[in-house]
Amino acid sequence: MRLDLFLRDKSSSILLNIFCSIFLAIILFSLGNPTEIVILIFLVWHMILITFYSVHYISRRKYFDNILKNASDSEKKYLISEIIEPPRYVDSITYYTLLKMANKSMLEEITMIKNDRKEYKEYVEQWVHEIKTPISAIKLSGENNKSEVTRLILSELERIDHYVEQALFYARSEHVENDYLIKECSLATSVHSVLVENKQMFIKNKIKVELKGLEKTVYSDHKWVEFILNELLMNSIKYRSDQSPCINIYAEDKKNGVMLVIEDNGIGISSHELPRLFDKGYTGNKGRQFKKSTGIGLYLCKKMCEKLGLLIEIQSKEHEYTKVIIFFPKGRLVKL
């Protein structure tokens, strides 16, 4: 509590005391009291007044500084009304009551929003599981009746399946800590699984895939790793080169972990766009040009990597290449 604000708040009572003391001095003089007695009464009056306001100020400052400290130390500052003690000053009780009412209303609102979001998330998950059944049935029919038409249908189904999976993982991404299991993962198995999942799109677009050095194991959640790889490969397919499109996927041992690289010879990315690639909803010039980007895929990749403790980086040169590097660090409990 600042002294000037305190004095401003008490200015009316201070002025009243000064006025009363002067009025009393005039009366005492008019009654014939000696000057020394009047000055003594005046000084005693104001000494008592100064002492009273000094103690009052120190007490209030200590009380409110303690409240501010508790608020600063608390991680959940919106719960401050639950942890502070009831005020000792009458003029603070009204604000304390209002704070309690506002906090109660806010918590009710948050609970309602959380319940709504939980219901929507459960609906999305249920919808994804239901829609995957007919997608799998159509895939099976297409695989059993191969033709140019069914290949085209299967290729588009893979895109639909990708967007359905993306919606499911996006719904789960806020609480990924409740939905992952860290264990030994084979990079080769994860990469092959994603390639098989999108094989029709690679065939349709005549994309050559080269693999090297993937016989390594890391400790992570294979489901989320495959989701990240799927997003990155879909981007490589979207922004492929028209001339001999090729994707190189390789892994290398590093001092403190394993580095997985997905490199394509696609249309590349402008250098000034690289810092914003992981921003939510950012599509860039290429995304707007091809009208195929939602700006969600890389945002989710970055988010998932942070949750899993992985590092992700993109290097690119326009019209030449794009290289995505995922680093799996070696932890105390991780054997590489």
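In this text, the rigid core denotes the largest set of C-alpha atoms whose superposition between the two forms falls within 1.5 Å. This is a predicted model, so every value here is computed, not measured. Positions refer to the first chain, counted from 1. Compared with the form predicted in complex with its partner chain:
- Under a division of the chain into two rigid parts between these two forms, the C-alpha atoms of K132 and P86 are best fitted by different superpositions and thus lie in separate parts.
- Rotation of the smaller rigid part against the larger between these two forms, from C-alpha superpositions: 7 degrees.
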The other form holds:
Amino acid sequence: MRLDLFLRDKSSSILLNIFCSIFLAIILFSLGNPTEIVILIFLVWHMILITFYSVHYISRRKYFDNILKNASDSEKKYLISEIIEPPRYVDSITYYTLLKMANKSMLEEITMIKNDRKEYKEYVEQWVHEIKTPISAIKLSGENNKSEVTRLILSELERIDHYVEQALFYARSEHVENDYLIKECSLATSVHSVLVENKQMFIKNKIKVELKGLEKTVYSDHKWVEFILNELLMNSIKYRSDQSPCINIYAEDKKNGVMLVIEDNGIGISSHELPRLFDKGYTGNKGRQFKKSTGIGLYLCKKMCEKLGLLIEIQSKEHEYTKVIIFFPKGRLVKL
Amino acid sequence: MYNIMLVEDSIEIRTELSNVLIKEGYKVTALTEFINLPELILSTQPNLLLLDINLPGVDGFTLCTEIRRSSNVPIIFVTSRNSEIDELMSITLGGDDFITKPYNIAVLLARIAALLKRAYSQTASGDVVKHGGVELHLLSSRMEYDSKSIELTKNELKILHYLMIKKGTIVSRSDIIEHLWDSEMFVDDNTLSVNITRIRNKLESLGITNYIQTKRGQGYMV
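May I ask for the structure of the form predicted in complex with its partner chain now, the form predicted alone having been displayed?
Expanding to the full complex; the earlier chain stays at the top.
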């Protein structure tokens, strides 16, 4: 609490006191009292006044400083009304009551939104599982009756499946810790299963795939790793170059872990867009041109990498290449 | 002939899956009701069970527990749930494998075949494939004709093997490419052409010509 603000707040009563003391002095003078007495009374009056306001100021400052300190120490600042002691001053009591009221209604609001979100998340998960049955059925009948038409349908179905999967992982990404199991997983198996999942698109777009040195194991959750790989490969397919598109996937042992690289010779990303790639909803120039970008994929990748304790980095040169590097640390506890 | 029992509530999937399995040479018992399953299994004695987790009325986990009380039949869980917990549950309750929807047919068939082979310890047949005098030795990646032998690369072996399994029918280029993708070979159109040419050259060096016929615009046939 600042002194000048306090004084300004009390200015009316201080002015009133000064005015009254002067008025009293004038009366005392005109009644013929000696000057010494008048000055003494005047001084005593103001001594009492100053002492009163000093004590007042100090006690209030102590009280408010205490509240502010408590508030800045606590992590959940919105709970402050629960921990401050009820004030002793009449005007503050009103504010205290208001704060309590606001807080209560805010907590109710938050609980409501939380419930809504939880319900929505559950709905999305449920929906994804429901939609997978018809997808499986279409896939089965497509593969049972192979023709150029079903091949096209299957490749479009792969895209549907991908978006469905993305929705599921988005819904789950808030609470990764719920289904998340770190175990030994083979990079080769994960990469292979993602490639096979999207084979129609690779074949349709005549994309060459080269794998090297993937026979390594890392410690992670394979489902989440596969989701990340899937997103990255979808990007590589989406932003491929027209001439002999090629995707190189290779792994290297590093000092503290394993580095997985997915490199394509696609249209690339201009350098000024690189820093914002992982932002939610960021589509960039290419994304806007292609009109299919949602700006969600890489954002989810980044978020999941953070939760899994993986590092992800993108290097790129426009019209030449895009290189995504995922680093799997070894021998360190994975951050939850 | 192995008998596979399908426990799956979606009619579409049931029909299509039955078709796939019958085409692969399995006998299929597709259930339409999901009551008294353990008794049904005891009486039908299927060789393998494909079990969905989300079923009307009961769930697959309960069924699996019940079945395990009386039978050791291999069980593959087929489900749209794909969390680690579900997988863990499936395996701890006695399931032998776990596949999530939408599954890749080739993968599903491979898992079924592997499980059947393991469960009924079938002798490793199919090590040697023969057609038109050519013997394909899968384990040693060789091709033999007229007691002459030549080595094949992994890709060549897979391609020739696939053509020989489908002998007498035209196999389209995209079918071959897809098959190779399913078995961890990621080839493109050009690589396939190169490989076919190499196989033909190798066949010629063994003294066979026109073993692989090109059907214009349709594919290849042996």
